[in-house]
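We begin with a single chain expressed as structure tokens, specifically the form predicted alone.
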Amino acid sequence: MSKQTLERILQSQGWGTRRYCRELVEDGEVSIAGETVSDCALKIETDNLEYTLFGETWLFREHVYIALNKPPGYECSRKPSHHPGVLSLLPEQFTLRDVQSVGRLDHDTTGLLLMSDDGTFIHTQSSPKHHVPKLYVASTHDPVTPELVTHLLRGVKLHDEPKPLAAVSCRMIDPYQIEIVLEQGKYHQVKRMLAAAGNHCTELCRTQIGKLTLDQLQLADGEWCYLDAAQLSLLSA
């Protein structure tokens, strides 16, 4: 059980500075259980707290765990340089509460992207030491051959990598498409591995992390959702 002042609760949820959150309360913008709350110093139990702000109801979340179906043309950066950032696809308060992408997908790569403000979660999901498998579907410029699949499974040598990197699994889906599972998450890894194996990646989509799939989430391009406890448990499976 945890109690916090209302102004601190609003600040922790990304609604702005303490001063701005205090003004929101004093201006009558916040209500709980249908009652307007005007005392910003009032201490409120945060467990299962629902509050209404600007006419919309929100659930207090100590941390947020988000899945986004990333469309092409967005950068996984808080300070994008050439394309819009993925944070622009989320409500503005997530930027203020320091939500970050878990790892990165290239601007032209699509699919399942995790986002959170929980540093421990981000590290666990990003670190190759935790062996979280990630499944990608890659379209290729040249036809997929059995030799290409074998090469990716045995491992390919990439520039600046001390030893060859191998796919956990790999199979041909159709003559110009493969499904490949990796654990390392190196920079441009799928594209570089395909190039090192003698082919070229023309499109790339991440469809699964751990045992959590895009199909389970049923998100259209650019849509996002909170992850519940059951869905989070699939990420470490």
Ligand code: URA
Given for the second form:
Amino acid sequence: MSKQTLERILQSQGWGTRRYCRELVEDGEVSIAGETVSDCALKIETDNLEYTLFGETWLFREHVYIALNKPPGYECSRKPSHHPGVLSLLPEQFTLRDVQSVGRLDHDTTGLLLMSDDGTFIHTQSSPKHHVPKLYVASTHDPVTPELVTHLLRGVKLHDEPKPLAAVSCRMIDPYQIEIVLEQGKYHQVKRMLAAAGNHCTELCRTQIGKLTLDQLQLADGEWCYLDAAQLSLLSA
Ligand code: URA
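I have the form predicted alone already, so could you send the form predicted in complex with the ligand?
Expanding to the full complex; the earlier chain stays at the top.
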């Protein structure tokens, strides 16, 4: 149970500065259960709170956990330099509540990207100690051979890594495509492993994190959704 004033609630949800949120309340822009609430001093229970702002009803969320089907041509960094940032694919209030991507996909990599404003969740999910398998589908420039698959499974030496990195699993999907599962999240890892094994990655898509698959979420390119508790629990396995 947690009670807060409406201006603080709106600010926490990313609607703007405290002053702007106070103005929204005073101007009668916010209603709860069909009643306009313009009293800034009133403390309101946030558990399961639904409020209406700008004609849309919103659920109060202490934190947001988001899955995005990342299209190509977007950067995951907080200060994108060469391409638009992935945050530009989400409603503006997520930027204001400091939503960040959990780990990074390259600008040309597509597929499942987690995003959140929960620092603990971001840290746990991106920690190397948290061995969450991630499944990628990689297209290759040269035909896939059994030797390539064996090489990726045995491990390849990348120049700035002390030990060889091996795929948890790897199989050929078709003559120019492999499915590869990795537990680490090193910089350009799939591309560098393929290059070290003598091939070249031409397209890369992440299709699964833990037991959560992109197919389950049914997101079109560039589409996002909130993850519920059941979906979040699939991420730890
Ligand atoms: N490996 C890569 O090479 N790139 C990604 O974006 C993710 C994994």
